[in-house]
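What follows is a single chain, given as structure tokens, in the form predicted on its own.
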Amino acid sequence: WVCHTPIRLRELIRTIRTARTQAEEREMIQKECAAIRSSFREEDNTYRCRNVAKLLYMHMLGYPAHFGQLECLKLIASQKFTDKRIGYLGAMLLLDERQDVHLLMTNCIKNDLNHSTQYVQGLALCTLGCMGSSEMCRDLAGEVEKLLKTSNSYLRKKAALCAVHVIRKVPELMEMFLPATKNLLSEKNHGVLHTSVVLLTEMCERSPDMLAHFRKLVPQLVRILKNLIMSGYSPEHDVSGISDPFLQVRILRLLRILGKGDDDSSEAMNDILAQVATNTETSKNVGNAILYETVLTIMDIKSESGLRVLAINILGRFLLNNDKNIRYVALTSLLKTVQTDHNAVQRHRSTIVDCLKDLDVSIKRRAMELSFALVNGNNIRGMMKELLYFLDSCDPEFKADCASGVFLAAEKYAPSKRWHIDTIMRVLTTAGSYVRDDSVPNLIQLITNSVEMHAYTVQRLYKALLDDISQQPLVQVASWCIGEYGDLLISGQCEEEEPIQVTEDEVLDVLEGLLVSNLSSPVTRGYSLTAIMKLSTRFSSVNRIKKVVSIYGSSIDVELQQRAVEYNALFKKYDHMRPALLERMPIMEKTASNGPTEIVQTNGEAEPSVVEPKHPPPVGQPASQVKNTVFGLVSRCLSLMAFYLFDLSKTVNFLSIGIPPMTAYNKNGLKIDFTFERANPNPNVAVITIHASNSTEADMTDFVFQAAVPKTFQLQLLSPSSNVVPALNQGTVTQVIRVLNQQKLRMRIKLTYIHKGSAVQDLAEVNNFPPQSWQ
């Protein structure tokens, strides 16, 4: 290997390619590098160029070549063109602005920019435009600007690209190149035109002032583009039958920037864009590239509506192209324009839906996103049919997004409640395991609010449970519904379809099966146990339910065990409260707060807002989701109940301290009495229990008690024991209010109810609270 004359580059390449292993190649490279190093140390000028060339090849293979940096500078300083060429190439590859060595080149580049040979000048321009630092750009910008004005086309195109680099590095030098840009677009040479358009684009993107200044060039750019389209065959510029597509694309991009947000410029380019869109050949990729840029320009500027429709039709044609990249580009572009030109995109709906069957996953994803964007009230049934078919057959990675999209579209555009519920059932049964966590509470809310569909829904869900218990979200929603509406399932009240005959024991068998199934997650078991508990007020099999609940009091699952213990305590010590606590959930508002522990209202003094009564959360929501949803688990409800009522940990007791009761309201036969207690250990919390009685001959139904306090207080209103106040004082409705106060209490109450078929609403001030309630 070590000989007086170093081997040539071609010979080195051939030798390296004969290496059979990586280790053998590495050994060859190391030997050659050692020879090159010794040659550099000997200051061998004869073979320096050859050695640097070999070093650059090794650098391209990934081997270290930094020790050749200074040799590159020596070659640049040489007078021979061949040396300069390799020296500048080495500088571009081995140097960058992070190394101070590059600053040593500044003087050489300056001299070469003023060289008598255009090719040497071209090398200097290329190097400066490739790796010039901001310091070099500042020092040499004057020379670049001078070359930009020269009549030599070869130098002008290189100077224009070098100026782009200078502007990127030192934006404040932009003004320097402004005079030189005046005549650039009048050049006939396509290379100069191309680089000039790149320079103008860079200046317009970086400066609003430049953008406004260059808008006057729109007619000139339009003329150049028109000449390109209308010109005949030119072998020098022809690519697949199209005249200089690279220049056309660059001009279209510049027109897009100049026309954006400007009516006059947009108007000036409307005709030429229509001409490009209609005259460009689409059989080759070259034509498609120009059409794509045309479409982007039409969409970005203030174009005419007809032109926008033409652009969308071009994208529609792209969808039929055999090239996957073109189809992907079309779908992505349509997705961006669907909001502004919805009707035009709708015309291509069938083609877009066909793309859901494409084998390419990227195209399928874009087609799915675009399909959901096209869904509206008119096409919801047809689009959902296609998307549900896609959900059945798509890859697992699409199922979660597709299921969520179906849920959102169905919620927004559902033609009927039954259709909505059927659609959701279809998703749960086909892709239930992929449904996102937030879907379960949202579906429960939908079902709760669809009062007339309760019997139908619970029957459908019960049938689905019998078929498949592997889809956990389906099982959770079904368990919740059976717990809420199990009585409707047993009674066979379903009108929408033929009712099924089910016994209480069969329903309990299914729920108990979920508790012991290996397919059930801990969350699902929580739903099932809670559903069984709720059925204790709907079914007569209370002893069986008690037995199941007591068994799980010793479960190894802490969450399940806590529920079972609390439910057990409910059976034993507070059985009289069980019907009220486990009554059917009211209709839920989406804006409701996250459960009873967060119902703390601070009301303004001047305009005290009325605090709506807060109901306990629906029983059956997993604890992991409580924080994020309106549906709190019953464990939160019962934990709160334990906090107030159960003597489980001796942490809280209610101690009556002899506060006298008071009558807050007595009108039209409705009487509201307040009784008071103090919570221990926090004596600042007053616990007020309201007792509503009715002395008239008819029940007061839909009874709602609301309260507001000044903003210096905090008020918590728990749910009432009932919403019917019985006639003739045969019973009372109770409701607990907790007030945090340290001063005299004042309250405004609002009462609404229906009496003898008429709605009644009344407001009252309560200011005569006994001093013991707030002192």
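Residue numbers count along the first chain shown, from 1. None of these values were measured; they are calculated from a predicted model. Rigid core: the largest C-alpha set superposing within 1.5 Å between the two forms. Compared with the form predicted in complex with the partner chain:
Taking the rigid core as fixed, one finds a CA shift for Lys110 of 2 Å or more between these two forms. After superposing the rigid core, the Cα of Lys146 is displaced by 2 Å or more between these two forms. Core-superposed comparison between these two forms: the Cα of Lys157 travels 2 Å or more.
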The other form holds:
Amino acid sequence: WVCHTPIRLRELIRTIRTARTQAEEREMIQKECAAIRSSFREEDNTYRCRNVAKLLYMHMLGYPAHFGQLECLKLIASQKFTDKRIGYLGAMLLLDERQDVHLLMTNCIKNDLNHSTQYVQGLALCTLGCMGSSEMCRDLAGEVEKLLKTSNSYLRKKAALCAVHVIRKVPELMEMFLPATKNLLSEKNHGVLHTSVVLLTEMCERSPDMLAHFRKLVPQLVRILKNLIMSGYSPEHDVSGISDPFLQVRILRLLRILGKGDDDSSEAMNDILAQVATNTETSKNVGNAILYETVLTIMDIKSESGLRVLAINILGRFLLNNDKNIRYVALTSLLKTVQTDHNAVQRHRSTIVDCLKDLDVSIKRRAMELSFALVNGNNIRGMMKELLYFLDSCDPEFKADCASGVFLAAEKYAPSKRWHIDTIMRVLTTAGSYVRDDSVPNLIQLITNSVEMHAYTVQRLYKALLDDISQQPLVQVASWCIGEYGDLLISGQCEEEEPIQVTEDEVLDVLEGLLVSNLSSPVTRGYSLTAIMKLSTRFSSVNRIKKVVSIYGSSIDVELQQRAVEYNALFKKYDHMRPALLERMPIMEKTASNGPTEIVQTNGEAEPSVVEPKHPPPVGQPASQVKNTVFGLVSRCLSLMAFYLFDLSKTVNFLSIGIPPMTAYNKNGLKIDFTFERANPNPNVAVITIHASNSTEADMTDFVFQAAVPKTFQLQLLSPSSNVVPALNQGTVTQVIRVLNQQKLRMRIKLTYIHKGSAVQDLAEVNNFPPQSWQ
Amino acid sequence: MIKFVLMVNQQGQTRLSRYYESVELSRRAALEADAVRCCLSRKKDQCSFVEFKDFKLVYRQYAALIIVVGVSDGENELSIYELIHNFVEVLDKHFSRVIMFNLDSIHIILDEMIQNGHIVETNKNRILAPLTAINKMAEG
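Switch over from the form predicted on its own to the form predicted in complex with the partner chain, please.
Following is the full complex, with the preceding chain placed first.
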């Protein structure tokens, strides 16, 4: 029978350190675990402590140690202090309230809370405050409360933190600790003061009543703080020449909570805050930690403006500090206050902008966010220069956010349209691949609405394409522009800069190049094809365009193929509609972030949200993405049109149920009447037939009727009988609208036609639907 | 509040770990590895505060040992930075030579300084008093 003494912890550590591989270490651990297990089985009291200590070390390294849990309990129950120490430590590290074992501790802790040795009491308080369950806390709250009132400062400070835990676990017990808090702040011992402040903070944060109650402590807290600052050197609490900075910070934080939203309290602490702010040594980190906390407090309470300016100036000084920790902290705080104290922060703008060049990633990010917050109408040119420079040189992780920020700021404060377009160009060309997808439709909308800049914009975008076709957002916006304004490009109408000489063929070469390039994404190809198609009404090389479109009718890419087929149909059968369909986009109303939802003016014949029933979304692209882009809008309309054109053979059997007809529009000789039916078989769908008649002496040609309804409705527009409204009421153009509705029907209509050689366009609202049409 | 305290060496091996918020054992290794990797990869001229997951890390290097403290948002980073130094000074005062072999003592010291995620005591003498007393009792 070999008796071997279990090795000490430090020997174990030394041994483990010699392991050269993970496998070797595991082997050593397993061997030792086995030894410990057998030692436990032998119920060896002498070495239990040592064994559990080793177990804790192995646990820390990540190895399972649950078989030691009960042993911890045995140690706690022992009378030896060294045993108890390891036992409680083990309990804190290995146990939590999910284990049944821990309940067994309750009695031990209760006894130890009343132990004759203060260190044992301290252990019990520490452990209870660390992992006590709600039941344990409920059981032992009374003991903790008693210790909170003791004169022993060693125990009092631990009892305070234990109370914090009890309150967290059993909030209803908070009241119980109230009497004990009465004279906590009159303590001289800093440990007690510190933990008392923590306890008070916890109570204030949990209960508005407590908060109101403790406001009366403000004068006392102010006094304590004052003593800390004014007292001379105190060796007990000194840290780099400052007296107990940790306590100062904690008090400042409590003052913040008490002063927030309360005029009287804020006033009572005004002086001391000013004093701390001006008198604290800033040469070392300690002083700065206190100043930081002071600034946060000043900004949160109802301080007078002089104090706030003082606080922001402190932050400004922090920004110039060599210590990057201080700079980081300053930027974080400034970001919090930039909304409320905008002008004060503006004064430090140049320092903040300098931080964009800092090497530290966290500092750069903060500086960028802050810079965007400081941009306004006055400084936009200068700030944008810095931010664009930052965009050029920053890490990829910043580029997307920076680009979005630039677009937003440019939209809000652009000093001129030309500057705006130039800024967008700069972002697209330098950080084009990082620009977010949703920027593309926003930019398109912006460009559309800057009517006088069309020629300039398309020229610049064209030139950019000649340089680089790899950045998809840039290519997409450029394609779209060329499709829209290609005629301006050819005719060399640019006023802002030297117009370039470019032929139709050259432009088509570029667009076709995009179609075949490996660099182009499927979305981009779609943009190019549509652009080419649009140019068929702006350029004269219609044959070339027809050829391109027909080639792609057999493209492998389903999306491209679909578009090409539809465009082919446009050329072949519905050529007379092509000009109207492909005409210039009108100015779009700005709507909420996701692109047009309620469309006021559409360049197609129906509202996009309707289309789904027989029209599957394009393969390889989320339907919503296509839906929400302007391109998607045109595409959908064309698709819808194609669908209905092929479906003309279907005629629907209408059941008339006697809803009276109405005149929806009557102006300049054009009259549009609506007649109603209910569809068969779906009675919830109202079928409206429009009848357009023309009482003037000239025909109205190229007549296009468009309608839009509120989001809650669904609308389908079938094709018209013809697009010429003959003069002198010699005939009518009819067209069928189907509306799915359950509410009061409203509609906006747009009419375009050519009358006596000039183009006419009109918008109207139709509100006078008879109630039977929607009930 | 303080979420955890770690002491690691330059190879990323944990020498001491203490959690004030319950983290499952299986997740600890990964958490420690990530946090340490984050701190070790930073250069000399970068600041000692790192945004990590949904909280912050404050770290400080002393020769071969790196101390990493995880704190919740709203904690004064400069103050914690100072606390780490205080802790090291206490360790320095007590241990004449290599400290890492006396793991249990370090835990005792840490417990005297930080309880439940909050600072309890920062005065070096008061922190070391119980340990001195315990050692006396152990000898006796």
